[in-house]
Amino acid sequence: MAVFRNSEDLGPPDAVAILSGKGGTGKTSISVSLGYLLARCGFKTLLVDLDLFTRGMTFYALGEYPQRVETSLVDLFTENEARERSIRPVLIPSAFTDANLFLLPSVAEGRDSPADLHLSRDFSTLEGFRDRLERIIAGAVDWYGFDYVLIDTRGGTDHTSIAAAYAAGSFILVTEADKPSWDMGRTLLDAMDAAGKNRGGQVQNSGFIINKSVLPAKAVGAYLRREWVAPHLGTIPLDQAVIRCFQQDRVPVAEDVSCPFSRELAKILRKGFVTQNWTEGNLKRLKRVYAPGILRLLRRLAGDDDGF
């Protein structure tokens, strides 16, 4: 049974896991920024922080506010909290997202450190973890009516990342523009393929994003398209301002839509997420987001704007 479905035939997904073969590729910045844009376009969007160990999305998205979290995903998957419990999505406090962006947080205030995290035996297998995650997401979508679900995962071939892709039904692979990242990406794809063949089922490979690139975009994109047999959604150049934003819990698309990261992410959004369900109003919202950025870009090119 083929594991990867042809995304060009199926069209963009409304639920997707953001994967990477290794840590540090910038998938969390990309996941949160895509969520910000989808919410700004008028879609009720759910972010899921499934990196239960580093928990970067929770602190990046909530900043000073994780103390508001009563129940987290760690509570639902750890050994002492494996019983059925409900979890409430947390509204991400940002005027940019028009109260459309929510988070299922990985951790609540005062919980154990990642070094003390032990998954329950019930969720120590791909099937068990996937089934539990599917029920959690389905419950949130049924109750809140989300239009999009983006799952941020742990880098590597951990079974939680593979389970996330199968729970969502589709995935996007984020890679850096270097051979170790490509090799680890290939390892992840092979693990996905083996999981599908051994356990049955299919998952949609929606494409890959090259991040923090300093290499020729077309050549690298063409190479990985052949190697990974997947659509190339876009190449984001190395942008130091984005790294500063992440360190300060600021989201680039809400700060400066004219920066290279934000401009390329708009293209990725159009290529990977826009469907026939998008109304003219949704598209106009996206255009209005980037209209001020175009003017700022022109000023920057003229030497009249210092950027961030």
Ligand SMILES: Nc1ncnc2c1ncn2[C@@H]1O[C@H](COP(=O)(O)OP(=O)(O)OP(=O)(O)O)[C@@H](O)[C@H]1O
Second form
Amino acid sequence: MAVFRNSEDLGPPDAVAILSGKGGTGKTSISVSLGYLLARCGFKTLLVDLDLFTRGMTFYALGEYPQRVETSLVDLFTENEARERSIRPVLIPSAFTDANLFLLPSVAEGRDSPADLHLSRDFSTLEGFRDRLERIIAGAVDWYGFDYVLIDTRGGTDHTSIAAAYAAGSFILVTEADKPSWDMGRTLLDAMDAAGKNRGGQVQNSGFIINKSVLPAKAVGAYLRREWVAPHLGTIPLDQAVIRCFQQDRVPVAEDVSCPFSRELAKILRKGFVTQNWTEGNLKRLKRVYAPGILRLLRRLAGDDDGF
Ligand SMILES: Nc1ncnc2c1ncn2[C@@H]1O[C@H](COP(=O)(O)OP(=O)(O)OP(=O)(O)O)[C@@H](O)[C@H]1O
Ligand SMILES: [Mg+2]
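The structure above corresponds to the form predicted on its own; please give the structure of the form predicted together with the ligand next.
Full complex below, order starting with the chain above.
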């Protein structure tokens, strides 16, 4: 939406919320990894951990005990007196991301994840929450000049997730290739439509990703394209490498660029994020990430396995 401003020449940053009707579809894995890739391509990227209840993105990006984080999003949305308190994006330390990747964390240093979190009354409605979120992100963008903003959400029809989509102006839906996941995706889309109609907001459905797929997903993709009237950005297979990397507190696209998850995500990036704002340099950097990945994959296929 119009609140986002970029200090560089690229125009307003692209902001997108990552949603899913059903929990556990891979929103956090995908949004963190897309952030790593965008940063690697040379874009200054802001991740927003708006899953205030589980702090998954903050965990993946900063480890179990986030250091140097004084104020978190949980603080801003739960403490009335802290309403105008400011929050600073934290640099995610990684050689892969070239100091281009930042996070608005959900949890601050030394604080546990809140088991029973209660939002302040002002933020218990969609409008109240969205307005505050827009101002928080606009503040970060004004200050740091981000090219991309990716918002990870709690999932389901929770008002914080819907508010994230309206604040960003666009969303990507992550689904698994099974009926409960599609049905819950439909429920979420209906809730978003209703929210837009009631309150006059506008939001773009930027497409869907099928994750953890174990079957050829062409037919499912075609079905969902019709059902959800949105582009099919890609299908990511169920991939052990994802689980292994995240268990070891590492992000797959920065560690194992030849695993199926990383390769599919690079394709999704090309399909969903490459715009006229991308220079040859940005595209070359994306190719360079995957050149060693492809060589490793070929070695692995030839039986010269490097430990996996
Ligand atoms: N393509 C994949 N293959 C295998 N495992 C995956 C894949 N994508 C995600 N996972 C695993 O699935 C689990 C859930 O992923 P993740 O936390 O990203 O989902 P989520 O949608 O953010 O969940 P929540 O709704 O709880 O926030 C994690 O253990 C993650 O490592
Ligand atoms: Mg999550």
